[in-house]
Each structure stands twice: as structure tokens, then as C-alpha cells.
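What follows is one chain in C-alpha cells, specifically the form predicted on its own.
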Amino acid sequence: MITNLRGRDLISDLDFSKEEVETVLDMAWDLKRKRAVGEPHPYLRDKVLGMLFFFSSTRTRCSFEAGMAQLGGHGAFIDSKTTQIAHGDTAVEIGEILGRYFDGIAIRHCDWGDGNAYINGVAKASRAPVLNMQCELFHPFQCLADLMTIMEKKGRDLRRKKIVVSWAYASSYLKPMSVPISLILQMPRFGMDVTLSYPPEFKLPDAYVEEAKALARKSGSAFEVVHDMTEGFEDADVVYAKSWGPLLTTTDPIEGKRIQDSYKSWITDAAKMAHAKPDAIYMHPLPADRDIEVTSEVMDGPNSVVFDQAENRLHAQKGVMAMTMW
């Protein structure tokens, strides 16, 4: 167990090693048991967590609260559109001022190529810990969530599981990439056989792969790319498949929602769940887009752990915030 994790940042997903994740998962199951049985937890009474959202969320806030007011502290919302952060206030000015105000900062930028570096800057300029809500490239807090949900689900020996990531159609928006950035980049360190499947022009960026690679090759475990959404989904033990924007081919709204547009076939249904284990587990962020993303079929069928993964995003994010804001 490694516990010197006072005052550290969670910004990419590598910033902890994998010792302090289990660490965290460690801690985050001793809360979620606390939770159950109703034995109070306030390890960060008086404790203020400041919450500055550039993009708006359902689960991340409402998560990031209730698990600051479980742990006996308080979560304050701060929204960038109705603050001098819109007309002026500098990632470093943020950074020294709310770094002196909160006991923690947590920034939610997906903007891309802008959400990673302010959130970096900020960093940098603060005295309290930095904590990545999501920005264009990482989501820790979600990976986290997931890596305790396959746990739950698998055992914690995950070595061979094959996990496939795949992208997914949805019609409502060019969604970020950060999630499957931070599973391919997690999973292998886990010993977990990666399977990244997607239409050509919705890559990843070639140094998170690399890497990613490399930590497959590090753990002994497979790491492989494929085109073809129901050759990814062969065999595995977890299916996680959702939409992504085409942000390395255009960063163009209009020219990426036509790409978009041509791969409607790659839904979630049960015809491609039958090609992985009759036990794997189907798992997203959410929200997903219903019976265009995935079919409800799938999503409330008996393989579907989405609203316990939503459930465990509450339980890692106190283990992070328990043992970096005390």
C-alpha cells in the first residue's frame, strides 16, 4: 500500500503509478462499504473542494458533490461562463487565488487542445491539489471507475481479460476522446489484453498508443488495433464501446458530423454482444444514445453494468479526494 498521496495531483492517468491506484481502489471499496452499512466517514471535515466546470456534466457533478459532503466537507460549483473567468482571469491568476481559497481545485476543460493545458496551468500556479474532472485527453476519475467495476465484476486478478474499446455511432455531438485514451493507456498496466477498434478516420493520437503498447508489452499482455467493430468485440471478456469525434482527421463540426454520420452501423446490439464471452460485461460512461449508440436491449439487458460503473464513479473519486485533500 502506498499512502503518500497528500497534496498530489490527478490530472493524466499515468500520474499515479499503478501501486497508488490500488491504493486508491483499496480505499475507495473501504468507502463504498461505509456507505452501505451507514458508518460515517468525514476524513475531510471542513475541507473545501472549489468545482470549475468549462463543460457541462450530470454524474461528475452531482458525484464530486455528494462525495464531498459524505466525506464531511463541501463542494463548491464554479461555472466558467457566468465568472471573470470569462472575461480575463488567467490559469495562473485561478490557480494562485483558488489554490489559497479551497483545500482542492478539480477542472472539468474538454475544449480541444485547450482543456489539458489550462488545466496544467492551473495546476502549476496551485498550492492545493489539481484534480482532472475531464479534459480532451484524460478522464481519470471515469477510468478509475471503470478499473473498480471490472474488478467487482472479474476479480482483481486481471491478467489476459480482454477488454475491447471500441467507437461507437452517436448523433448527438462530437464527443471527446479522452475516455478511451484513459483505458488503453490504464488496462495494460493491469495485464489486460486491449483490443482498440474504430472506423479509420476516428484514431487515436499515435503517442498514446505507442505507449500504451509499451505498457502491454511491460505487463506481458496484448495490446492490437482492428477496423471492424465486431472482430473487436470477439472473445472479450469486457465490451466498452462508445462514440469519439474524428479530431484527428478534422477538428471541423460540420465535416466531422458527415464522417460521423457514415458509420451509423456501428451500434452496440446484440448480434455483436454475441461475439464476445456469454459473460462479458457491457459497460459506458454515459449518457449513452439510445438505441443509436447501443440498444436498450443491451443497455438493460442482464451483461449491462452502466449504472453500477455510474455508482462507482462516487466511491474512486472519494478515495482520491480522501488521501490527496486531507
Given for the second form:
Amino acid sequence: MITNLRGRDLISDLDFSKEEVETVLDMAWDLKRKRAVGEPHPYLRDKVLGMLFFFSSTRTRCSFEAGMAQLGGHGAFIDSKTTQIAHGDTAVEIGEILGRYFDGIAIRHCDWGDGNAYINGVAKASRAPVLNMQCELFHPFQCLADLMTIMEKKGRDLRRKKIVVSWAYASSYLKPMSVPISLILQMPRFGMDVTLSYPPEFKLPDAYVEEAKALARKSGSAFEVVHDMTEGFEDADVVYAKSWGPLLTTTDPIEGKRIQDSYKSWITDAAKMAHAKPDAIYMHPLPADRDIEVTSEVMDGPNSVVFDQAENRLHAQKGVMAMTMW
Ligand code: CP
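Here we have the form predicted on its own; I need the corresponding form predicted together with phosphoric acid mono(formamide)ester (CP).
Up next: the whole complex, starting with the chain shown before.
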């Protein structure tokens, strides 16, 4: 167990080593058990997390805020639009100043080409740890909750279990590609076989795909890319199918939507799930476009773990905050 995470940032999934991820998950399970039996665990009494949002949220905002309260501290919600960021406060000002007020700064900034750089800029200037609540490239706390959920459902030893990380059609908006990038980086470290499936226009950045392949080689697992949703689901233990925008093809939202609308058949339904193992779990970070991205039959069906997955956001985040912010 690693015991010196105090003061550490978590911005990219690989900022924590595999052993450090195992440590925060151990902590998360301990905190989950304590909450289940009503045992107080105020490890962050009098501590405050500043939560700066440039983009909307349900789960992330609520779980970080609840987590800080359960740890004996406070989560301060800050909407970027009601700050002076639009009038000149830079990442340096935010890091320097909020880092003096708060014991941790959590940020969600998903703008393509800006979000990750902004969060790293704040971290460079901040004396308090900086936590990435999602940028355009990574969603590390979602991925920790996903890993925790997969281990709960499939056992702690995930070697050679197959996860398909698949694109799915959505009509609501062009979603960030941070969830699939985080998954393909994190899961090979735990020995999972990863199949990445998407229509050609929805490729992920080559650098991360190559890094994921190298991590898979190191752990003796498989990594493959396919361009057919049903083929990707074949014999999967974990089906993780969600939409993301064709951002490496176009950043124009109208052109992106036109491309996206030509793949309406990429919906997770019972027929496609039948190609996965009978006990395969269905995962989605939510929000999902119901009956467009995934049928209600699958999302509400016996193989779906989406609500346990959403719950684990709370526990995984508390595990990281308890170990980094004291
Ligand atoms: N999964 C996730 O990050 O949900 P929110 O966008 O609601 O925070």
C-alpha cells in the first residue's frame, strides 16, 4: 500500500501508478463500508475543496460535494460564468489564489484543445492538489469508479477479461472523448483485453492508442481496434458503449452532427448484447441518450450496472480526496 499521496494532483489517469490506484481503491472500499454501517469518517475536517465548473454536471458535482461533506469538510461550487475568469483571471491567478483559499481545487473544463492545458496551468500555480473532474482528454475519477465497479462484479483479478470500449450513436450533443481515452489507458494496466470499436471518423488520438497498446504489451494482454459494433461485443465480459464526438475529423458541430447522424445503427440493444458473454455487464458513465444510444431494455436490464457505477463515483473520489487533501 502506498501511503504518501498527500498533495498529489490527479489530472491524467496515469498520474497514479497501478499500485497507487490499488491503494485509493482500497481506501474507497473502506469508506464505502463505513458509509454502509453509518460509521463517521471525518478525515478532512475543516478542509475545503473548490469545485470549478466550465461545463454542466449532475454526478460529478453532486458526488464531490457529498463526498467532502461526508469526510467532514466542504465542497464549494464555483460556476466559471459567475467568476472573473471572463474578465481576465488566468489559470495562474486561479491556481495561486484559490490554492491559498482551498485545500484542493477540482476542475471540469472540456473545451477541445483548452481544458487539459488549463487544468495543468492551474496545477502548476497551485500549492493545493488539483483534481481533474473531466477535461477533453481524460475523466480519471469516472475511470476509477469504473474500475472499482468492474472489480466488484468480475473479481479483483481482471487479467484476460475482455472489455469492449465502443462508440455509440447519440443525438443530444457531441460528447467529449475523455471517457474512452481514460478506459483504454487504465484497463490494460490491470491486464484486461481491450477492444476499441468505432466508426472510422471517431478515432481517438494516436498517441493514446499507442500508449494503450504499449501498456497492454507490458501486462501481457490484448489490444485491438475494430470498426463494427457487433464484432466488438463478441465474447466481451464488460460492454462499455458510449458516444463521443468526431473531434479528430472535424470540430465543426454541424459537420460533426451530420457525420454522427449517419451511424444511428450503433445503438446498444439486446441483439448486440447477445454477442457478449451471457454474464457480461453493461456500463455507461451517464447521461445516456435513452433508446438512441442504448435501449431501455438493456439499460434497465439485469446485465446493467450503471447505477452501481454511478454510486462508486462517490466512494472512489472520497478515497482520492482523503489521501491527497489532508
Ligand atoms: N459521468 C459524469 O461525469 O456525469 P456528469 O456529467 O453528470 O458529471
